[in-house]
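Here we start with a single chain on its own, the form predicted alone, put down as structure tokens.
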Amino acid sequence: MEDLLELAVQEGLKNGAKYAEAKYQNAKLVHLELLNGKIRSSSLNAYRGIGVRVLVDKSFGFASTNVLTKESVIECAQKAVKMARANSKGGVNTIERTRAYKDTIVVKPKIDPVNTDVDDIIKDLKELDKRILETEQRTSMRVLGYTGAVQERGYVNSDGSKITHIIPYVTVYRFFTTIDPQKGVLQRMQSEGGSSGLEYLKELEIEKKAIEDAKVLGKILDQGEKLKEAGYYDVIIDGEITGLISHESCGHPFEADRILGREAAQGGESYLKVDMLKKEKIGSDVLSICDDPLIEKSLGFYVYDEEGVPARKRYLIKNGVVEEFLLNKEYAAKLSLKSNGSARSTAYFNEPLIRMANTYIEPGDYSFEELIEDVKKGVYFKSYMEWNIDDRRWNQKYGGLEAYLIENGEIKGLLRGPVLEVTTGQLYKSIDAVGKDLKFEAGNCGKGEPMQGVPVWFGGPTVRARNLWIK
């Protein structure tokens, strides 16, 4: 396959490109979903192909093919060049040139997540569904799903890089709806997974977590009370929510293409400006937010991005200051910076975009008890049921699911549906203590047109924020 990738690159250069790259993907996926203990959908998919991107003068062109012959690959490279020339009017693009890297990265699963006995997985999911219903009979809708995949990706560029990744993925997700005619409706959606084999699911304690979710939903219906008075409270925010916060209000607005306006009509804009880099203090001294593709077993794991740049840990916010944007080669060149390995795509037929990998608030050294001990009047948000954020990633809202009142340093009654409304700046600057209990959630991050979803983790520890509006 490397020969075909090299052929595509050479054909692009031969036809006038000053830079060319080609990528190969061979993907195999199995998917199962149960609704209330019965199979709702199942599929076994496979696809493979080559994508070619070229830079001609100051315009990019991209084309792809799933016919893996020399003739088809040559034609694909020629189409990419034609596309670039068709886009040349007003083109202002350039790309950072880098050294060549040659490497092969293979993650070997103990149990193949695709070529496995799906009957055993179905049996386990049915048994889990039965236990959930036994735990909380009001859980009237229970969706349980499994996705296993193995992805082989090859990459060659005209700078001399030749890189291969072979990585397995497993994900299990659940979505519960608990209904009581007198007490209302609650919902809970969660997913766990990583870049590993089927054996990884045992480490995640999925059954234990799912049953606990069912218990909590019933408990909230029975015992949860509305917050008596809206107002300003100290807030303890669990890692499940701080992970979402780090992804949505830090990761996305720190994408350089979004900052410079490419995403404006699709995903929105950013509250950041280029001149804020290394200067603007948008959070407290104790707040640092990172994005790190090199976390082993993470869903966002890779060693080189899809432009052949080595991955590394990236500090987006460091001690409250805007430290680094997420960059690919194109936007690094526009800003006279160096790419930090943030180019990713969903499939061979998608162009690489600036994307997150595993975004999280860096942990501190506080225990949970220390975080709450001097909170006189507060709310503890342990999980959420809903959230939203504006297209600049500034105004945001989180609706609590499992949440508790805090009085004089002690956890008190269970609350029903408290809502945190805050701006990104208010939230980041109000954080005065960060816990050491870092944890991650699994997700699929969407971006682009057509939409591309890539696997990610987002995470954080429990944090304490002072004097925020809760209703």
Given for the second form:
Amino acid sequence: MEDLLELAVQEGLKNGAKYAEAKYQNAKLVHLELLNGKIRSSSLNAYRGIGVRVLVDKSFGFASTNVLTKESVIECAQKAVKMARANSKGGVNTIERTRAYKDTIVVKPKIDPVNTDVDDIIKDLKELDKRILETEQRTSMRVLGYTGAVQERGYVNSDGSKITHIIPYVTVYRFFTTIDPQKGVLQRMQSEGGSSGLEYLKELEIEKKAIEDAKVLGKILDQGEKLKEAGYYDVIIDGEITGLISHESCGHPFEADRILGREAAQGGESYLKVDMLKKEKIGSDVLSICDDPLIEKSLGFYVYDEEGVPARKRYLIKNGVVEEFLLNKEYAAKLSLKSNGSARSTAYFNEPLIRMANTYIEPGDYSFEELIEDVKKGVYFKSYMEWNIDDRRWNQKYGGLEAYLIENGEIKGLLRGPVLEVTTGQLYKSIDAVGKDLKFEAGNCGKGEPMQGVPVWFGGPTVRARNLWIK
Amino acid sequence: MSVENKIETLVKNLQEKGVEDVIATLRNTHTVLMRYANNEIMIPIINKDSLISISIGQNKRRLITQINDLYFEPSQLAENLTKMLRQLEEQEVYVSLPKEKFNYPKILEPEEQIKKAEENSLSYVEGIINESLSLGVKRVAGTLQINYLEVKYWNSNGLYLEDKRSGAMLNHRCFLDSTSTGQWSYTSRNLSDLNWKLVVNKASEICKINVNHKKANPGKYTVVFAPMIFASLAEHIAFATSAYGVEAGYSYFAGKLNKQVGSENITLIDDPLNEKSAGYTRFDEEGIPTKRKEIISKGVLSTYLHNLTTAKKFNTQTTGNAGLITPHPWSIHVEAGDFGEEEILKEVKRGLFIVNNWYLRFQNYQLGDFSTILRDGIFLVENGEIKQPLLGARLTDNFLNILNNIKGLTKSVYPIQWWEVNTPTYVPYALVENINITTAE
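Next, give the form predicted in complex with the partner chain, keeping in mind that what was shown is the form predicted alone.
Now the complete complex, all chains and molecules, led by this one.
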């Protein structure tokens, strides 16, 4: 396949491109879904193809094909050049030129997540479904799903880089509806996963987490009470939610293409301006947020990005200050910076965009007990259901699912449906203590047009934020 | 051997291995996508692809496969699929493919302009950018997407069908500064029907009055929803009628068939036979002819959307909405009302005019509780006139509450399709009372 990629790059250069890159994707996926212990969908999919991106003068062009012949790949490269050239009179694009890297990264699963005995997976999911129902009989609708995948991605560029990744993925998701005719309806949606073989599911303790979810939904129905009074509370936020916060209100607005307006009509822009880099303090001293593609077994794992740049850990916020933007080679060149390896795409037919990998709040040294001990009047958000954020990543909302009242340093009763609706500035500046209990959640991050979903982790420890409005 | 011959061989091979029901579909797609931002085309993208979908069923077991490798070996693929099929468990409800012969709607040939999109779309977008800037906005961003799709369908009962589908979609956002924005979109089956001037005018008009904001106040409001946001709400409502979601807890319409779920002002239709719509489709994934259907008729939920399997579970007939796995609408239409566009605003003494939204997320699917961020124009309306532009508001409400509080709709209807609205959705402006708005403190 490397020959075809090389051919595409050479064809791009031959036709006048000053930079060309070609990528190959071969993805195999198996998917199973059960409703109330009965299988309701099963699929086995395989996609492969080549995408070519070129820079002609100051304009990019991109074309893709699933026909993997020399003729088709040559035609594909020629189309990319033709479109770029046609657009070149008003072009504004450029790209950082980097040294060449040649490498092959293979994550070998112990148990292949695609070519495996699906009847064993179905058996395990059925058993899990039974345990959930035994735990809480009011969990009347239970969706359990498994997705296993193996992705091979090849990459060649005109600077001489040749890189291959072969990575397996496993994900299990669950969606529970617990109904009590007198007490109402509650729902929980969650998934766990990583870049590993089927054996990794045991490490993820899915059964323990799913059964705990079922118990908690029942407990909230039985004991949960509405927050008596909206007002300012100290807030303890579990890593499930701080992870989402780090992704949504830090990771996305730190994408340089957003800051400079490229995603303005779709994913939106950012509360950050270029001149805030290394200067602006947007959070408290104890808040540092990173993104790191090199976490093994993570969903966001990669060693080189899709422009051939080595991946590394990036501090986005360091002690409250804007430390680094997420950059690809295009935006690094525009800002006279160096790419930090953030280019990713969903498929061979998508252009690479600036993306997160595994975004998280850096852990501190507080135990949970220390975090709550001096909270006089507070709310502890342990899990969530609804959330959203505006397109400049400033105004965000988290609808609590499992949440508790805190009084005088003690966890009190279960709350039902407390809401944190807050600006990024308020939230980041109000964090005064960070726990040491870092954990990660599985996610699928969306961006671009057509929408590109890429697998990510987001994580964080439990944090304490002072004096936020809760309703 | 051509790919079509290989698929025919695959169907035979699967039948020889005892597979009772086989559906095979080949989709050849050609997409031209122009992404623009900061008044420039950022990248032209051309995708040519072929996708083969195969659904097989035997002994109440069913397996679905998608591949885009045109060099597959039919007998090997048949062997792999039947091996996995045997490992699966029986489905609770299994329906064989119908043997009866159907009459199908006609094939519509896409216009030549669609097929020549590679040649003409760059200058098309340049025209859009230049027109916008001439109207006084400072910055524009958006997407023009043109698709052409050939579909070929085979099944194990010897049925062979063809379809030709196409679409042109424009999404356009104007800026005066980072918060003074306006956005509009348009969708049509043919490029010649894509009213880009309307999109440019609407987006720039909104942008130019969306200045000098004040912070929004939370509370209950009477609201006029512009078509951009009303299309997003209508699409969510239409998808919530998919029987696949209803049975699994994803829908607030569970148990509400033939019941009043909204005001008499709302009639929601799935119309795959609208010849102007990019959703025009002759047959569904199961080879069943599509048809126009009222989903909500004057506020009454008249049907769920079904494939053969969900129809049997719900003891009814398929509605011709089968997707690969879940039933879904093809082209969503909210029936027009009687109001003029100025007239509908006059109904609001003190309320809001809301243009657009994004990030709609559910707190509870079964109940319909959700919130969504409002954007691209939130205006305080007093005595029927647009007054103060606002920022920082969120619609935090319930779908059944919204449906029940629709008080009026305009005569004018707009076809919307963009990032937040995947299905072509035709909607008017809507007057809705008792809408809950929240904000960050």
